[in-house]
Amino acid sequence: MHPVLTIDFGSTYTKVTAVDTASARVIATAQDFTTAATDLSEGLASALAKLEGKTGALDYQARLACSSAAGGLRMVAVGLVPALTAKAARFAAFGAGAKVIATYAYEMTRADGEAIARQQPDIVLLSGGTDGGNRAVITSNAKVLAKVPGDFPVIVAGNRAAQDECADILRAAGKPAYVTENVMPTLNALNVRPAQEIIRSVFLERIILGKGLSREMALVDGILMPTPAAVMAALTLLADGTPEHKGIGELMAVDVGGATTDVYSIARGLPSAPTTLLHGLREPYVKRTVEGDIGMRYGAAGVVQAAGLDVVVEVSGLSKDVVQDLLQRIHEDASLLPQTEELEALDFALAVLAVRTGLLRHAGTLTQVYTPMGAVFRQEGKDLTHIAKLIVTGGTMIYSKRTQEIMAEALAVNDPAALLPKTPEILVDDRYILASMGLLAGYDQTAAFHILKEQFGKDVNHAAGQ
């Protein structure tokens, strides 16, 4: 046996999984509160505890571990034009697992400074302009952020022609600079995996030390991502494989939490007809979104401005007044669990809508447009109609009895202009094993792969409840 330890430090749990990579293998999970106010510690003894009940004691070859504990990697990302550099941006910061808290564009106003001082970010990332393109505006950008109170971080990743002029500025007002390509060096060119190891190489620098989980890498060899970049890095090996095996192809996944929705996709998504022409910014291979405003618990006010209140009650079966009383609950009491009829009922519409709600924000739009060559269509975004496999994750998902009511609900989507799958096989993550894989796939990139192929590879569901 070779048995390796996973650790996710989650906002609301801290999970941990035993592996044997000699015969790649889950040997165990468990899972306990995370205990990010007081010291994180606490809740990572009590779920070693628990695990150890189900596994004796084991002689460790490596611990390893991930975090979004204490929210995350909160980011602000700033760009040029919001449908280009900023959105450019926003896939970088995405992709390396940051939850980005806001995006400016064009040149930054004292009132945008001081709303970023009250977001208090962890890391800014600045680009802006193409490589020989505008630099007036992201170094007028960079002085706006050199005057916002704080010593966050900022990655320049913009026009390399203006890079020095704006790490200068930065560092000349005591703010950390971090110098690396452009996100977007020529038009509709995105670039963006050199910035997101620069972020993902702050996160472990300063990030972890900033949010006391330093304290923890006595316990670990180290803490190697933050939790959505694992997850990403699991559902991309799964897709591609690894030089001696065949992954399963393109996919999908959903992870619905109590606060945020996060959505990936290991697709192209390019045009599927010859008539359809892809317009505006050719979006990467891996990607992922956040909705930081939809979730169960701490997002279901979200849910139901993003839906309507009237679509929640539809949904949900229930009266106005019901949802509404149920609501106020939610709001006061964020721990609330689904132990009533009625409430389980409110927690199938949150769930259908907040899938719904994300994966509409995620896939790609068609729309038809007249030219004098005849009828042609449009796409925006990513074609996701032809993806076979989404893979669902997160406490409402693994443990409801309606999974896959909920993922056929919430794809029932009356618009031909929304690319959404269109019969995908539902899977779950029903041991909470992407994150894990997702640090395997650093330490052994085979037993992850295997152990990720024998959950979702096969040709069945692996449904909560069936």
Second form
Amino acid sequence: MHPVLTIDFGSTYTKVTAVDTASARVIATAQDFTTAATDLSEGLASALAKLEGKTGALDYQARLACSSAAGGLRMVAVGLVPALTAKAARFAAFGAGAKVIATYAYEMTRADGEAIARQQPDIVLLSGGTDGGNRAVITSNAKVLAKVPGDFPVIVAGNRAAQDECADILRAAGKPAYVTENVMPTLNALNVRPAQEIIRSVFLERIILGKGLSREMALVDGILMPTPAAVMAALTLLADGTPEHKGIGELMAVDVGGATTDVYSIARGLPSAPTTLLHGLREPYVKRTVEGDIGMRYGAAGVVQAAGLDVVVEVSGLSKDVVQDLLQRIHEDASLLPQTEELEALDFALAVLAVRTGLLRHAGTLTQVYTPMGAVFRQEGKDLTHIAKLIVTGGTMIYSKRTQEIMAEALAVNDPAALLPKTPEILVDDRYILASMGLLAGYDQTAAFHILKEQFGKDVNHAAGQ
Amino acid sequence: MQNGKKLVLGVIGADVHAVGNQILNHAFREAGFDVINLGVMVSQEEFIDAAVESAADAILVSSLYGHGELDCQGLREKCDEAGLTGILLYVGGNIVVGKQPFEEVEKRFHNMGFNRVFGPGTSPETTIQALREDLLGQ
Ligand code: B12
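Return the structure block for the form predicted together with the partner chain; the form predicted alone was the one displayed.
Every chain and every other molecule in the complex is listed next, the one we just looked at coming first.
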């Protein structure tokens, strides 16, 4: 037996998982409410007590933690053109597990600076211009950021030719500035890894201490990362496998929370037909998008806004009056549980439309152009039509009795322009192990892979004896 | 040898004629230009975004399939809006549709804000010479 403890400090729950890496299995899991953002140790202690009640005393060989408590890693992304470097900066931040609280393109204004002063982000990612390209805008934005009160770190990952000047401007104003490679060194080519490495180290060095994690806890052996980064690590390991073991191949995942909806794709997403031309930014193989305003409770209004009230009414099967009344109640009390049939029906519609909106915004699009020689297509973003496995995680979906139904309805989009998975198998993270396995992957990759494969890699038809 | 000048190149609209684009891409690179080639089926916005991020010196628009005038309308105004004030704009390819004299077509494209307009059969060398004159004063 080689017991390892993983800890996920969530915004609501602190989840602990005891794993035996020697036999590659999860021994037990437990959770308790996350305590005040200033000190997380109380919630951890009671979660651990519950865990010990199940496992008995264990001599943990490693304790690995990730956190999305205290608002998670809150970042601001700055770029030049919205569809290019601003988007690249967002990809970099999302891919590092951050929450992007604001994105700015072109020249920032004084009002933008004031907004950032109010938000006090954990990190600002400053990009703009290809290498040797535009340098005026990133330099101007460095000046705006320099004037914002606060000592938030700024990662400069834009036009190489402007980086030193930007760093000087920021440092002169007392902002810690980190210089790294451009997120888009040449047009449409994404280069997010170097910026993500810096985000991760800044998170480790500076952020966690301010997030209610004491030094001892932060130093629980090894890497501490934002929870979404751990989820991504697990999904990537499951898809790609280890040097010895083959992964299950390209996949997607969706996580619907109370306030936000995260969508992941571990897929190349290249055009599937030779007559299709790929346009725009080449998106990352490991891609995460976050719909900050789409969720089951705080994000319910965002779902209605995105999908339209009529669609919510239609999918729920309720009357318009009832829907409006229930939405008002959710607005007043975000902890409302689906205790009535009506609220259950509304929750069904909210889940369907949150997933659908998240998937539609994550997936690429296809535009058809007719020529007398036949049709040609223009693709933007990823083609995910072939994805065979879609993992569902997050409290709402894991504990819903209608998960399969929700997903089937969410994917029933009759629009050839939307490059959504056509007939994916829906797999449920019902033991809530993704973040835990992402953490474990950095400690014992093989054990983490086997546990993930056991959970998600089974051939469902085969297991059902067909 | 690199001459330090950056060109954004592409075929505008829903036009898929790819051969000329590849030839020009190659010829301009050989001549020392830094080419950002967007390929075929390129929208006005893509030309502009590319030029903004890369601080390009010129945008070279191709149109082969006969809808060039329609596709090119408003490009200069959008460049102005995007801060690409005074950027060099060239257009070439099969921009003369039907039996109209080239001079008339050229005039209309000039009025649209294109600095130079090249008729069918223009050799890459002619274009390169024009670029050298306009960008390098040679
Ligand atoms: C091959 C071809 C196709 C192929 C394209 C395959 C591909 N993916 O490349 C296919 C079959 C798909 C096709 C389709 C169509 N085609 Co077609 N096609 C041709 C053909 C035979 C050759 C084009 C070619 O490759 N030429 C060789 C290259 C090297 O020359 P180029 O493209 O002209 O480029 C050079 C110059 O023009 C110049 N240049 C180009 N851009 C620029 C820009 C600047 C700034 C400068 C300075 C110079 C410059 O430099 C280039 C290099 O030397 C031409 C006829 C012809 N002989 O030109 C018709 C032709 C271009 N097609 C034509 C048409 C009408 C079409 C269709 C609308 C329908 C049809 N009749 O087939 C569709 C449109 C599809 C679409 N949405 O784009 C017409 C266009 C008429 C017009 N503009 O008035 C042509 C001229 C045939 C004709 N005489 O009717 N086509």
